[in-house]
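Only one chain is shown below, in structure tokens, and it's the form predicted alone.
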Amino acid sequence: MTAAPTRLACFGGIYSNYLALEAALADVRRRGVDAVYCLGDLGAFGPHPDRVFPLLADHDVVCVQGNYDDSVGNELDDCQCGYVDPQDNHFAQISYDYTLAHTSAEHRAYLRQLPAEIRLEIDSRRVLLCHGSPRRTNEFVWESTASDHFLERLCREADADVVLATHTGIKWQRQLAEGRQFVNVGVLGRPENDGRRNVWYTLVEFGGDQVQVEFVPVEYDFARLAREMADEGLPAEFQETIRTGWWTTCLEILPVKERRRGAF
């Protein structure tokens, strides 16, 4: 175990999205926290993935190994992402090829030996971050679909007290038993498929009998952050995504709890 600060801000899912990061960040430091992390997939979905790397060393940000991540870094096939639609699928490799092709081999080599997971104990808890859960990079673990016996039984598994984790691209937590609690801290990337264009970050605080939770909207330039989608070459779908805050593509994924919050 490593020796931790106890205010920290998380996020996951940056899916190349530098201008909700950049933002994110100056947040950050207003707040003043003791340390970011970052929970994997830097890449993806949005334009110009090289313009995320700087952003992270500029501000220290520690970043977990996501499924993109380990996909992009070793130069595989595909994304990894876990996606059993065809549609989901098809969307899924566009994304994969544009950004395997504009990652610069500097850091594809970063990627490469970010951390699958990393632990820390902080106020006499151990905490684990991961980016889908722990036991798969990833597996999506929804709140809809996600009993508290099986949240519980995830944490013991890992020896943990308090599970971090992203991938889905939705925000949530759970209390559980004994103390534990999961936390999806959601993504930076594109908006909760629920009409809304910000996105989201999550502040986690140690101290007392209960983890403090505070999931913290973004705003940031989504009409630019389109405009160069569209520049780019990057599909119409994911533009209308970032302009409307609705899901186009990876819906089929969703379970159906979460998917009657979008438009389709």
Contents of the next structure:
Amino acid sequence: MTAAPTRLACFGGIYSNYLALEAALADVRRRGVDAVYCLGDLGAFGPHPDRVFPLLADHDVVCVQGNYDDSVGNELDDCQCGYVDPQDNHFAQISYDYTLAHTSAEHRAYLRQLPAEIRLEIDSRRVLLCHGSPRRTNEFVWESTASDHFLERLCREADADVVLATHTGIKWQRQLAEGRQFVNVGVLGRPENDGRRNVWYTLVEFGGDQVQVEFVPVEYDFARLAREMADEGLPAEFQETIRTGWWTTCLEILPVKERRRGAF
Amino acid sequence: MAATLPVIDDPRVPQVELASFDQLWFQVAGTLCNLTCHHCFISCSPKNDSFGFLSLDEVQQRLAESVPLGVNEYYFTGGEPFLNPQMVEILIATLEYGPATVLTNATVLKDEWLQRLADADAASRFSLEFRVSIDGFSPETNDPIRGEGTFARALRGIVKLVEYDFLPIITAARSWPEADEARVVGEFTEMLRREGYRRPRLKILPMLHLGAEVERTHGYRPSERITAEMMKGFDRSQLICDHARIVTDRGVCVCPILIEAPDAVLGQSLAEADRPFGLSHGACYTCYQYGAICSNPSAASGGGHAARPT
Ligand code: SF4
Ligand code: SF4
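Now show the form predicted together with the partner chain, given that the preceding structure was the form predicted alone.
After this comes the whole thing, all chains and molecules, with the earlier chain placed first.
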């Protein structure tokens, strides 16, 4: 008799989008999974950062600490996203200052104690859950700028067969040599810069010869989110991203292939 | 040239190891360039052949060598890379291995090359980045540094790259006071938009006081050196030599900035070049002050708490 497959639901970057989080968790519940993981960056960008925490607690979501969580938890000066363009940094700072000011002390304490990584062993596979990369919480690992042999080295150095990460805001996955796999699970916080308004989470199923990865689109009330962002005085540029599905800020960090797909 | 780069033999000079071999650079055009910019930190010119072209064969061999080392990104520089007659083939070959970035002055680009590169780019999973060097937003700021008429020529090259949808990153060495930065950058961006570059990508570099730049302003003062004290608590990943090496026709050197320094060649193979380097040079001081000036923005990761390896 073979054991039932183990199914994980994973997402990153909630960015205070509690409406998308609610919708994703409802979908996860319908499908039935063994565990739910958030790979970090609970706050940022969206309104009312405190609203995501009760949802995570109610659904037993286990969280990894993202750079934003480290910053907010420890009340640092900036989000540590590592943008290099002055305009990008300008918007990142608005978002960070708002998020820090509106995250309660209790939730800051929660963020502070989150682990930088989580290791699992499933079906004799070593699984590493992290935020940016196995070696750096805020490393951007983009699909078009990661060679196969580099990803294999990251896995090797981290003693992992499967690496699950987020941080860049765009999902992707790569099958590597020796059955290894690197998966960017995407983000719930904002759409993917493809002109669609939905966001994404990821189902990872262990059991067969291969680890199965399914990216799941999440529809939610984006118009309401954008309205609430406006009411909170968050930049029109952020609302536009939510309403249109195109990124309007923090674009200089994108490699050319990912940038070309966007509108700006 | 080497005379401007004294090696300071001092046990207090901090050593930096190749912590992670993430970037492999190629001095693919040696020191040969069709231009003779005053600020060129390795004094490239049409006649400076102290470093020569790398052949497609040599590049192929290095690409294969880089696989077991887990190298991530490949960068091509010179001189002017597109003076190398095999440059298009070299980039096409590289896109089989990983992302490629080429640093060009955009004054010699041909449509036929760009069409072939656009096809290769479309067929590849990896990004092909063009970085174009220019100085300031007008011939008045650019041409005194880069030569008469070079602003107009570079602009035509940029427009060409935009036509093929390469979205080039425009790299400008800072030739203006930092206080004027917002205005200078704003005007430059506007100019690029008027030329049809709807979403210009910019990267501002610090001026390096090396090579021809020594004549233009001043060299490094002896006090402008990195000390062991300064390295305490410093995020070394801000230095290129922490995660890169460069292949030249004389061997594998520590970083793209110091190829002419007498101690820069670290070995003949990539594996040999994986050894520590003493930061004894004035240019090291600039790296220390300004951070990873040579990498693409997409390869950036910020400093601070979260930047620590986990
Ligand atoms: S700065 Fe660039 S374009 Fe100018 S001479 Fe040097 S290599 Fe050539
Ligand atoms: S010039 Fe910069 S990159 Fe080169 S060895 Fe010195 S510190 Fe390292």
